[in-house]
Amino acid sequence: MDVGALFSVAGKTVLITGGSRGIGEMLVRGFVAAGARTYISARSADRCAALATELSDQGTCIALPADLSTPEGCAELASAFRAEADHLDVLINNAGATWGAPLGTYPAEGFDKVMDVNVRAPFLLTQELLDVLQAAASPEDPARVIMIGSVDGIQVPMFDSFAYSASKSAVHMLTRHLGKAVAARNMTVNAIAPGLFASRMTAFMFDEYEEQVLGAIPQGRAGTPEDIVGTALYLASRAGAYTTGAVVMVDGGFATLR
């Protein structure tokens, strides 16, 4: 067995959404450094643009840019994406948004617009791009959808993100349900459910309640590059090719140890 053979993701195509920040950019930049053909979108066009040309020295690493808050955004990507490839190995469902108010003042809209990005926009891309991740699949080498959930859809978190949490919850079931319709068409559907990492999504934990929510993690930390890095490279390499309609808690502990 070639173990270094079994976590390579060398040679894959992937596309990343929300890849400009946060998670997405570390996801970016361990992809591209593993050797896959990394196509990051996200809403910043110069941001998407400024990431890729500085990965574009460790590997390949192309812009797609594209607001997925609408059904037709989601369209205009895949449409983006099979002009730049034939097949797609690799899905990574990592845009997202957030809310924050008090039980009482919580607009509708600001509910609509969570739920648009992290709930319906992974399910509509991920059923337009149908065709291109079943054109290179195979029972031994599947195409793999990885979205990315939360450990807010698996616990009550500690702030009044009453969207957020209920949209991740939402994320993890249709990522068993997404699992299930597209086993035959040798495709795996995995989610990743994070916990305490940097970005500008949870700054204000940082600046704000640092102690005490480092202090609720068991591991007594939050999560690295490295910790939701290496989680993607097995989900989507050989490694991961029998593991589908599975939510991998990245969380130091704190959804299941306390």
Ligand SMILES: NC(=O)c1ccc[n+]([C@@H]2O[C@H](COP(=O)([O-])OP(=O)(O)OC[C@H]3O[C@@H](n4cnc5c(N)ncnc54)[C@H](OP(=O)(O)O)[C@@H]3O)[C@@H](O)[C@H]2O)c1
Given for the second form:
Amino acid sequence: MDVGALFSVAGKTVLITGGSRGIGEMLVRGFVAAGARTYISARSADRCAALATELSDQGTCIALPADLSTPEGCAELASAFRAEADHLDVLINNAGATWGAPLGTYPAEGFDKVMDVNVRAPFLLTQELLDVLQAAASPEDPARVIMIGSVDGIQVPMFDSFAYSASKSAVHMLTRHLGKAVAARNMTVNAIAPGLFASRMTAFMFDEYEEQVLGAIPQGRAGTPEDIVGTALYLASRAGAYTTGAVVMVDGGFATLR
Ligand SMILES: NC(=O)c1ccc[n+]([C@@H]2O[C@H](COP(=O)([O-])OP(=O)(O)OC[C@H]3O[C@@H](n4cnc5c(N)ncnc54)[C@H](OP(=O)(O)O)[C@@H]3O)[C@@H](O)[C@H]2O)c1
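Next block, the form predicted in complex with the ligand, ref. the form predicted alone:
Zooming out: every chain and molecule, the one shown earlier first.
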């Protein structure tokens, strides 16, 4: 056994949605450093291009901006990818949105926005890309779909983000349902359920509730780029080839140890 190659993604083609900042940016930086040909997508074309340019001296990073809140946007990203490459080894459905409002005034538009970006988009994008995902996949090295779920899809969250927690629960079930549907087609589908990571989405928690949120994490700290990249590399490499339908918590024990 070549243990040194177990976690390698060198030469793999990877598409990361929501790669412009936060957890997605951590993943983009990790996969580029690991030698993957990495495509990054988000609505902000400027941010995608700036990150791709910054990382181009370390490896291959290509910007494919898209708005995944509509079915048309998902289809456009799939066809933009297909114009660039004939196969996709790893799809990371990371783009996400949240909406907080108290029960009683939670708006329908907020609920729809969260569901469209967090649940419909990963489903439609995966469906659109099935052909390129299958193109180079084999039983020994299946194509990988990695969903970014959340501990909020497992535990009732501290904040009034009703659509968000429901959407992440849906992502976890979608992971299993899709995993079953494509298992015989040389593809795995897994989810990572992050706990607390610093990002624009969680900035208000660090600004206003840091003691409370860190105090609720058994390991007593927020997640780091190494924590999320390490798990994604496992799921994307030879090491993770026989794992499918799993929801892997990367949360310092938040969802399971309390
Ligand atoms: N941070 C955490 O502690 C945490 C914990 C659990 C789960 N998560 C999940 O991790 C993922 C990343 O979150 P984050 O914390 O890194 O949030 P973030 O900093 O707000 O980043 C969200 C990313 O998604 C992109 N995005 C948002 N709406 C989009 C749309 N309509 N179309 C395409 N791209 C869109 C954003 O870029 P543009 O705005 O340019 O489009 C950005 O790149 C999400 O799925 C989130 O639910 C985060």
